[in-house]
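Below, in structure tokens: the form predicted on its own, a single chain.
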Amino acid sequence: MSEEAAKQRLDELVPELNRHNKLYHVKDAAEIDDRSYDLMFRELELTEAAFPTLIRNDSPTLRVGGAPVSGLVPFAHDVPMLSLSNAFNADELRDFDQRCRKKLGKDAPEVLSYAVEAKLDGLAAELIFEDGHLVGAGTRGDGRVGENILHNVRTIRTIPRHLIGLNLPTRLALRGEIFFDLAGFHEMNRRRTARGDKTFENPRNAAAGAVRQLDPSLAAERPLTFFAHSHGQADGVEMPEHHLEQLALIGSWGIPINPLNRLVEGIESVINAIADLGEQRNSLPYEIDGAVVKLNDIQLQTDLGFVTRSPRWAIAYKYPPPRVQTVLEDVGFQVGRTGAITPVAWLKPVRVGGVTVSRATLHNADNIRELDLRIGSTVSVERTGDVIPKVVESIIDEAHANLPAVQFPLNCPECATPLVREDDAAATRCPNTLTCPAQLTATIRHFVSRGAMDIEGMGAKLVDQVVERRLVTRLSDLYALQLADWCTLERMGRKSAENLLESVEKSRSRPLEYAIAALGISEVGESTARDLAQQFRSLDALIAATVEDLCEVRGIGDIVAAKVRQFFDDEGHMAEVIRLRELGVLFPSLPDLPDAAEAVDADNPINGKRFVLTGTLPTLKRSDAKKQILAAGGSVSGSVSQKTDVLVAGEAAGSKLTKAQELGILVIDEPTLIAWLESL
């Protein structure tokens, strides 16, 4: 690979990995499975190793995890919580063993002793005990600062409030994993189904969401558990010289320790132990996605030390996604908010990775054809911890050819409208975007959500009712419903109906950016809607914008611009916008921006200017700085261009600073930005 090609690839990998990192660690909404992420990360590591001068300042190899989410108090780790490097096969484990030996040199024993532990698929956490009492708990976050979750950890029954035994440490920083046992997870989902609540897709996301609840009573309802796997500090007590002996001592203080932990001699025994653990994987009472291998001798760990983001003396082995065979009993077809038809495989129930699976995604018509799916045939199903199961192959046997092939429908399964597929698109869609019941239901759910019109009390079950009873046959009907209409719905008393009607009334004056987001324009989420509102200042100006005008908005390219233009060119969509306005939805305009002369006035240094934030700011989080700039009338972009007015540079500003200097863009530091904000 040439240096130019390497730079281009790094510029693709780093933002993509950072995005997936944030989705996994901060939002608990992973889009890809762990193995896909790990292989992408491996490519990044290898490319950086070959071209070390090209390492970007924002590379995920230089940090751990994700930033804390808002709403929880920060939790600082006195000793950083690092992540582990990964191995995917036996040879990479042998390479790890050789690296340890080479680094230890003549001090290396003839045979290295290793601890092999199950790698739990939960949420990493640190617990703080002082004089034996539980006084703190936090998530890993970015490795140095996480989120304080003590109020929720206190509800986990397997975590003691007080340590037991003699010779307790004066301060113990305990590391481990918070997770669901599968029996508790399934029982919780059964109760949620009985109440009519949405079930959780997988134990890991459910555990992560539970410990981040602001209300501990919600966490207490969820059967969480905990295993300790290490410690960051243990003051006032003499710890044993070997890792597993340390864990045994910690266990004697009343802390849960995984009984599957094993001590083995030599790397070949490690490989066998990992294989044995993998064979047990499908029958364990909790989910694991790999094994962790650590040198057992603490002195050898100390001698080996750390690299930037991980210890040299430990490695995580990642199992491939679990795959099993079962029977394809049928295929259903679901209609999404945008009209896309998603085929779903209905399977003979089978356990995959510790979870019973009865359905799996099939993506689209091409996927069905490529797999040659037939009703009653045997298929292979794969599942990972953070994505729904998928069918990966058909088993071609003697009976396969005689079974009925799966046929993709020609008409919408909800409204019978003929389906369409653009030549360059993978998805097949129902074009009846306005009155197809499935699309209307999904559209209303989006419209009333917090990031859109924020109609409090309008939950999924209520949306289903108003569509099923045909009280709402088009989006704008929501604003035509009267108190009597709401009172006819199940479990809707007069007081609840009055509260809901008040929430509907309040939403009529929802700010422009949220009202634009609520329209459900394809490819336009909250961030893009905010940019459109900032640029055009009114709905009428947005409606009148050409594709060229739309492409002038930061972050909007030809595809998104075309989608926005297509939406407002559609007679049906425009009729809905007009009717929403007639029913009192204001789409309130933003005040006009000052002219160019005013925009550069020293008394108004932010309003109307486009900012870029780069590097680590001394006191402000980037998200907070962005909010304050937006509130002061400025805009914030993610990249430097000739349209950028001001670059706010922190520590390790990197390539954005260089580009800004090349373009002659004004560069300021955080104190200057704060002074500007305070002047307003």
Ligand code: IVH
Contents of the next structure:
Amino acid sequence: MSEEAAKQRLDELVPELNRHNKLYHVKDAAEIDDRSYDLMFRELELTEAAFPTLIRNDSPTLRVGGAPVSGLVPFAHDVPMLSLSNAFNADELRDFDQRCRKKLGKDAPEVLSYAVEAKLDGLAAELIFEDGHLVGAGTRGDGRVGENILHNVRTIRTIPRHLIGLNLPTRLALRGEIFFDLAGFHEMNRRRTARGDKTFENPRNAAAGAVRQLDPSLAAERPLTFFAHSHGQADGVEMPEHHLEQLALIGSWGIPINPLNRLVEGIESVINAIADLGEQRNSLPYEIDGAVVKLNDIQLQTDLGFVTRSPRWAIAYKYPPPRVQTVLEDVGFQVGRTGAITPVAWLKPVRVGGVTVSRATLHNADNIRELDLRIGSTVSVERTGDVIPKVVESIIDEAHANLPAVQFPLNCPECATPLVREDDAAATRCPNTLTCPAQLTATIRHFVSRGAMDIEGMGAKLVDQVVERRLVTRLSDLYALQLADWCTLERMGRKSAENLLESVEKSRSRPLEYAIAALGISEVGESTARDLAQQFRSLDALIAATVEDLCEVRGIGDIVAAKVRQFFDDEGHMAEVIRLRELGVLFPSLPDLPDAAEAVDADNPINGKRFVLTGTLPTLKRSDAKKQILAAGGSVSGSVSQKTDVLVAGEAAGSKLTKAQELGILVIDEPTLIAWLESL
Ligand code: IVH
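Please supply the coordinates for the form predicted in complex with 2-(butylsulfanyl)adenosine (IVH), as a counterpart to the form predicted on its own shown previously.
Every chain and every other molecule in the complex is listed next, the one we just looked at coming first.
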């Protein structure tokens, strides 16, 4: 590969991996499965190894996991929580064994002893016990700082509040995995369906969502469980010299340890043990996505040490995603918010790894043709932990040839408009962006949502109704509806109709950033909308902005700039914007920035801002943090009020954090503050 090609590839891989990282760790909404992520990550590592001078500062190889999000209080790890490098086949395990021996040199024993453990697909957590009592719990976060989840961990029944036995450590940092067993997961989804709530796609996302709730009563109704697999600090106790003995000791204190853990001699036995575990995979009561192999001797672990992200003495083996065969009963075509047509395979229900699957994604028309899909034929379906299953293959048997091929529709299934296929993109779209009922429904759902116009009471069912009944045939119609119109809807009394009308009225003065976000410009989410509002200060200035002007906004690149420009260049969209304004949507302008000097300071997130510090900061003394904020032009006060701009929350932050959250004040953690200070 040439240097030029490598640079180009890194410029693609790094932002893409960072995006997936954020989806996985911060939003609990992965778009790709772990294996695809790992393979991409591997490609990044190899490219960086070949061209070390090209390593980008924002490369995910320089970090562990995703950065913490605000909302929960930061939780610092005394010893960083690392991740593991991966192996995908037996040879890569043999290489790992070779590397260990080579690095250990002549001191290496003839045959290395390994612990082989199931790799649970859950959420990594650290639990702190002091004098036997559970006093802290945090997620992994970026490996150094995660989020405090003690309030939710306390609701997990298999985690003891107090250790049992003699000779307990004075302080113990336990690490392990919080997860759902499949029975608990299904039970919870059944309850949610009964209540009319959305079900969770898979146990991992459900576990992550439950643990990162702010309200422990919500976590408590989700039956989570825990296995410990390692530890950080262990003070006041003599820990055994072998990993599995350590786990046994931890187990004797009442902490759940996975009974499948095994001790094996030599890498070939490791390979066999992993195969055995793979056989059991479908009958386990929880999901595993691989096996973890660790050198059992702690002294050898210490000798080998770490590289940036992971220990040299351990490796994760990833199983290929489980596959099953079933019958393709039908293919449906869904229309998304932007008009993209997504084919969906309807399958004869089949169990894969403990989850029943009846639906799978088919990316696009090419995908359907390549798979040679026929209605009624047998297909192979692959299911991974984090995404909707996908059809990977048609089984070409005698029956296949005589079955009808799946036809991609020529017209929109919702509005009959002829579909268009963009030249170089694989996507097929319905071009009727404004009035296609499917797109309109999705556009309105987005428009009324909390991060946009926040029209209270306007739930999904109501949106469906107003579109179905043709009360709303274009977005701006929402503001033309009268009380009498609302009253015609199902289950809508006069009082509720009045309330709705009032919510609609209130939304007319929604601040600019939300009103921009509400327009549903593709690639413009809440934070981009905020940046646009901050920069252009009025809707008219935004509409007038050229692609070059747009590119000047921090964080906005060519693609987003082009999308914004395209949106306002489109006559239909502009007509809607104009009509929204005619119907009283204000898009209120922001006051002009006082002068040029101040404008430059928009780049300084501290200057002129009022800060409040609360909780214990992981590294900075509060007085030092204050000094540095003052030096950067900010001010620090003792209590949270409307005037506060930023709350810096440390561990065990209490009422100030709650108040700041109520007031919608920006909450950051210490690493963010430090990053701000360092950026000046
Ligand atoms: S040991 C320094 N053992 O996999 C090594 N990790 O990529 C510490 N995981 O987030 C990890 N099962 O939470 C270890 N039996 C197991 C595991 C396990 C799942 C998770 C772990 C970490 C990730 C590593």
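C-alpha atoms forming the largest set that superposes within 1.5 Å between two forms make up the rigid core. All values derive from a computational prediction rather than experimental measurement. Residue numbers count along the first chain shown, from 1.
K627 shows a C-alpha shift of 2 Å or greater between the two forms [criterion: core-superposed Cα displacement of 2 Å]. Once the cores line up, the CA of L580 ends up 2 angstroms or more apart between the two forms.
Relative to the superposed core, L39 shifts its CA atom by less than 2 Å between the two forms. On the core-superposed pair, the CA position of V646 changes by 21.4 Å between the two forms.
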